[in-house]
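There is one chain below, alone, in structure tokens, taken in the form predicted on its own.
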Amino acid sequence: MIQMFHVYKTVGNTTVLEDVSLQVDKGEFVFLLGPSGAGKSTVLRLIHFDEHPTQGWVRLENYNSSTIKSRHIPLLRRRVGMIFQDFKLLRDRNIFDNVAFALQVTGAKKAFMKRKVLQTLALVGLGHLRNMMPAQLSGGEQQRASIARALVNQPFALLADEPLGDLDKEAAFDILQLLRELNHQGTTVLMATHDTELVETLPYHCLRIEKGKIL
């Protein structure tokens, strides 16, 4: 479960978010809808504990932003995968090594890491491209690699920050179908988007953020 209660986030003297209380239950697929600059990415960073609220609290499973110790934040982030619009792949490493990097930082053994990476790449349909460099892949394939990296630690939730924004229509459809399939398998998905038409076509819970508040 993901909960945010009366979260406030300020930058300098400006309040970026105010009153963004929300709850996402285990296994849900939820859209966070709003125009560019509305604060969608800030909400996701707060949930990922990349940022902390100036007031209020964020809770993921048993972790609470008001009580968590800094040494426990990396453990939390292994349980919550992040997917970005611009992929954020390491350009000097092939796709296998990009996904493996998420396990290397946890100290995973090589045999386990190889098996897990190959399984995850197969899951997103990239097993045959594991030795390719990011620049050799299409936008949709790079986003699949980004999803594989987010999945390799078996997170209970995926936070997707405009994951379809840089993709053509066909690639965007494929990525959305992949996220829906992962959700059907039990992964909680919270996806930020400004695409109102997309949201209206799918039977998922939608939260709208306007002027720093969730409606």
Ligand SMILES: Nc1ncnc2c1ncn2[C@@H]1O[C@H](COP(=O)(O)OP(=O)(O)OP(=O)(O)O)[C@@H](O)[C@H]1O
Contents of the next structure:
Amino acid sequence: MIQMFHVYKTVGNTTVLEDVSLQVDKGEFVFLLGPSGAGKSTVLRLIHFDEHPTQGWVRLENYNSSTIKSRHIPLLRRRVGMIFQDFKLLRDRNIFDNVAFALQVTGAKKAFMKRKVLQTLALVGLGHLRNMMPAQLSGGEQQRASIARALVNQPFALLADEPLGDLDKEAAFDILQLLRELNHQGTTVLMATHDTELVETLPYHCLRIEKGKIL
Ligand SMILES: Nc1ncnc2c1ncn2[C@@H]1O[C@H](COP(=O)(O)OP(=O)(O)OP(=O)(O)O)[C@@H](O)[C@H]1O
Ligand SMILES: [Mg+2]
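Can you now output the form predicted in complex with this ligand? The one shown was the form predicted on its own.
Every component of the complex follows; first up is the chain already shown.
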């Protein structure tokens, strides 16, 4: 479960989030809808514990932002995978190594790592491109690779920050279908978007955020 409880986030003199409470249950697919500057990315970063709330708390499974020890934050991050509009793949290594990198930092054994990476690449339909460099792939394929990287530690949830933003219509549809399929298989998905039309066509729960407040 993902929970935010009366969260305020202030940066300098600016209030970025004001009294945000939300909950995403295990297995749900939830949209976080709002215009540019509304605070969507900030909400996702707080849930990933990249930032801390100024007031209030964030809970992720049994981890709470108000009590967590900093040495536990890497463990927590394996429980939630992040994906971004611009993929954030490492340009100087191939697709296999990009995904393997997320496992390496956990100290996984080599044989296990190889099996797990191949299995995850197959899951997102990218097994055949594993030796390619990111720049050799289409946007949709790069987004699949970044999803594989987010999934390789078997998180219970995926946080997606405008994951369709840089893709053409067809690739965006395919990535959305992949996220829906992963959700269908049990992964919780929280997806930030400003695309009102897209949100209206799908039967998922939608949290609206504007000027740092949940409506
Ligand atoms: N570190 C920071 N310093 C100053 N202002 C910040 C900081 N982080 C966020 N903000 C401000 O907080 C507001 C919300 O930012 P955020 O990136 O969360 O919005 P967003 O909904 O993701 O927008 P977009 O759709 O453009 O990505 C913005 O006005 C932004 O300028
Ligand atoms: Mg953003």
